[in-house]
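Listed next as structure tokens is one chain, alone, in the form predicted on its own.
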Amino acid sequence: MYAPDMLSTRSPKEVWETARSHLRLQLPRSTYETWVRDTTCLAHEDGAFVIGVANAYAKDWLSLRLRPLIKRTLADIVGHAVDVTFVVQPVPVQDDPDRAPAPLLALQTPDETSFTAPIPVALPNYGTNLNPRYTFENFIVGSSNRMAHAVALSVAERPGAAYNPLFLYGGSGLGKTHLLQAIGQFVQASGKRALYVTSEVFTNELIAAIRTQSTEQFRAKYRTIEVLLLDDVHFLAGKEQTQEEFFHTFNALHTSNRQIVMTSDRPPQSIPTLEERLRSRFGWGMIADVQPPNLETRIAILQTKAISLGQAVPDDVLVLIAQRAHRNIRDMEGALTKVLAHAELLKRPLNAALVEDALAYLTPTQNKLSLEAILEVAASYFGASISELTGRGRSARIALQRQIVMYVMREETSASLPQVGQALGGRDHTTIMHGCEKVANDLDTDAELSRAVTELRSRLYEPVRVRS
């Protein structure tokens, strides 16, 4: 513990440099280098440190995720409680003898609405396999995918320099392929060559190349491209020769500072029968997850989809669809299409009754999204009893499970803090707020927690199996 009068003997900037050193030891390397490394102390006013960050993404992320840890770290250094605020203040990267050469941060977009795509230029068709519908402009950004969107945009702006490789993971239908192809669209429009391919296609092309003795042409195609976008990389698991070929392709691209972006349904360490040398390389750059969207983001996605279809859908109808179709974006868009088809074919108005009929195939839990139903599904998922989750037990396991339930209840329903507290055994609203904040703060750094939240959400919205 440092002396209580630390600020009387050292400047706020010096204290912040000490705090950064402490945070560097407490945080994963990727988190520190992305969000903390290039911050600077601008002032110390009324007991609060004012920290300058490069963009709105960093400001939001630090405020929502790391503020409690940063406050504790500063308090330990100065010897008393302090506050901290973050302001957008782009700062030049300063020389630091303790830093190894690190990827350049390219997160210079102040907010989601200020993004401007480069002017398209004519390029020869290199078999990019890019779908023009998938761009950054029509990607809906929310709390569940903000970090993944930010790093994807950084990669698109500075391929090979920002985060290399970039590894995006998350459940099916959450937007990973959209981001992957948006990077390709941006890169192509900037005058560089990008190649999008699924791991299955990569494997099939390798098999064909071996059969026709054309492996040199195969390698020339994949090892000279400027940006390689590989979808569903978990498909390589268990395929020894394909992994061997991709290992050398990865090395060739990475050594020449060519960008590699991959997606998977799980983080590298959770892909079975994947060679350790590939698993370690996949973590060299940045690993970012894409979570299921919360209610507000789901509504925004449906609004955008309805506009693209030229349909005027009442907001209350979109809210109902967003509440019922949750598992992923594909499910939501499919539900919207089904509701619109019912309205057109049956000549019925777009209202709540139509939504109930059109989406009757969804589970009762999904249709109602009650706090009680969430509690029942959570108890089944965790293998705990409802009385344990609502009781006063304080074991580490039950306490964490209870906080996850708090978080999911708040994210997936319109229930207030007191209502969630009442459903969980009459807990005070401040307890619920603390639990939700803790889960939110830890989601990006705790893979097990992230996976538990994702799987619980998925179970809430599994389709009903109709017996024959």
Given for the second form:
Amino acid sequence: MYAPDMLSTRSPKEVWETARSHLRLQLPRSTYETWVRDTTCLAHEDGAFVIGVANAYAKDWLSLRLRPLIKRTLADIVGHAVDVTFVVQPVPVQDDPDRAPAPLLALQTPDETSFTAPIPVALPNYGTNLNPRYTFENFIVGSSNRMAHAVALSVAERPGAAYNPLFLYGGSGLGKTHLLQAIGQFVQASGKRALYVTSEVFTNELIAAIRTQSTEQFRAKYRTIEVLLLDDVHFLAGKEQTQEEFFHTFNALHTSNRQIVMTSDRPPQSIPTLEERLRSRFGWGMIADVQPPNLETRIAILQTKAISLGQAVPDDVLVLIAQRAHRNIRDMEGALTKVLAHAELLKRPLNAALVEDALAYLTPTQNKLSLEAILEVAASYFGASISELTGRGRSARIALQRQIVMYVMREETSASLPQVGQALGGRDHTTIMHGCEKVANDLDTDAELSRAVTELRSRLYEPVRVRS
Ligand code: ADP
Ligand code: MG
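Can you now output the form predicted in complex with ligand ADP? The one shown was the form predicted on its own.
Up next: the whole complex, starting with the chain shown before.
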């Protein structure tokens, strides 16, 4: 049932091949490789392309995030609007020149060659560093984290086989560490050795090893585990020597099919001063993000949390807390604890009035946030300097960051357009207006932009939590 115009020229399969090559140019490499590369056109039915995908996650991801782009791409090729549906149809893995190459031996330092030897039987117990609370069972799945949860679980079930490396990113307090540790518990329960370490500890250990001339032990420790769980890799930004060492560790583990899982507060391409060779390696396997959860998921998380605390909290109270503490899950858990503490200490019933009193700190008076403070927080988040943000530089990156700052300044303070213009190096108010409108317009369609704005906002309000 091919549409006549297409039949006369190309088959749907050929059209899809062309579309894939266009998508390959339009998408980040990791996105293309993860979601698009292994798809096939199965048919063209009732005016829709039926695309076969490897699994349900790919189907969800393509349907939810890439469908508009795919439809546009196909429409450009066939010359009229088309529809597209995705069906699960596992395809055998084939050799494909697109696939990330195995790291070159030449890149390895000499001691890495011994790495492929069997693991010694008796290995020191490095301790697990795992928090028993952070398990898959305790992790509530919603649309904001479904993908990250699914890939984390499949990595835990088949370390080294499914997605390697796995790179999880998202704003603070959204469950990255929880997932990372859940992988660790799962892997250990199945008798394999996982090591959880924050990038900060990794760096400190490396520095100590260099100081005490024990880098061999440092290397042995990191290169003989089966699953390396490295938290907060954005911390490696600007740390050249640590990056160098991690690069070799990464290669050593990856070449021997050991699993690497990393988390970060942003995707690899947005980590400033990350060496290009690491950046590209981070994208070899799978990159998945966690988004801020919707109200429904937040309520579900609070319910579980209340049960685990052995507290009977009325649903309307949980709903109120979930509505008030919406920026991230860590804050929301803090809010619940705070409400419970208020109830206990003041001997008050758990009701709406108590929530209002206990959580008054979550409604900061807007004008407390100064434009300067926003500028500082933004500069540190973007890895840019204040003078870059307020200056005249017009690179696409800095221009976009500047516009995000304008937008956040307007949204989060009562400053006027001219005041924002003033704070941003004496810019005209029409420039500010234009920038704010652009960001507001793009927020719905640009997930990366929306994440940056959300994260910046949550960082602005972090001090509020400390003050409470
Ligand atoms: P991140 O590492 O992204 O900053 P964490 O993993 O430390 O965030 O999560 C912050 C808190 O929120 C933790 O107590 C964690 O258990 C909890 N949390 C996050 N996501 C979920 C979830 N989906 N279900 C249950 N608890 C969650
Ligand atoms: Mg964390």
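Between two forms, the rigid core is the largest collection of C-alphas that superpose within 1.5 Å. Because the structure is predicted, anything quoted here is derived from the model rather than measured. Residue numbers count along the first chain shown, from 1.
Asker: Does residue 74 count as moved between these two forms, where moved means a C-alpha shift of 2 angstroms or more after fitting the rigid core?
Answerer: It does, since the residue 74 C-alpha is displaced 2 Å or more between these two forms after the core fit.
Asker: Would you say whether residue 312 is displaced between these two forms, judging by a C-alpha shift of 2 Å or more on the superposed rigid core?
Answerer: No, the C-alpha moves less than 2 Å.
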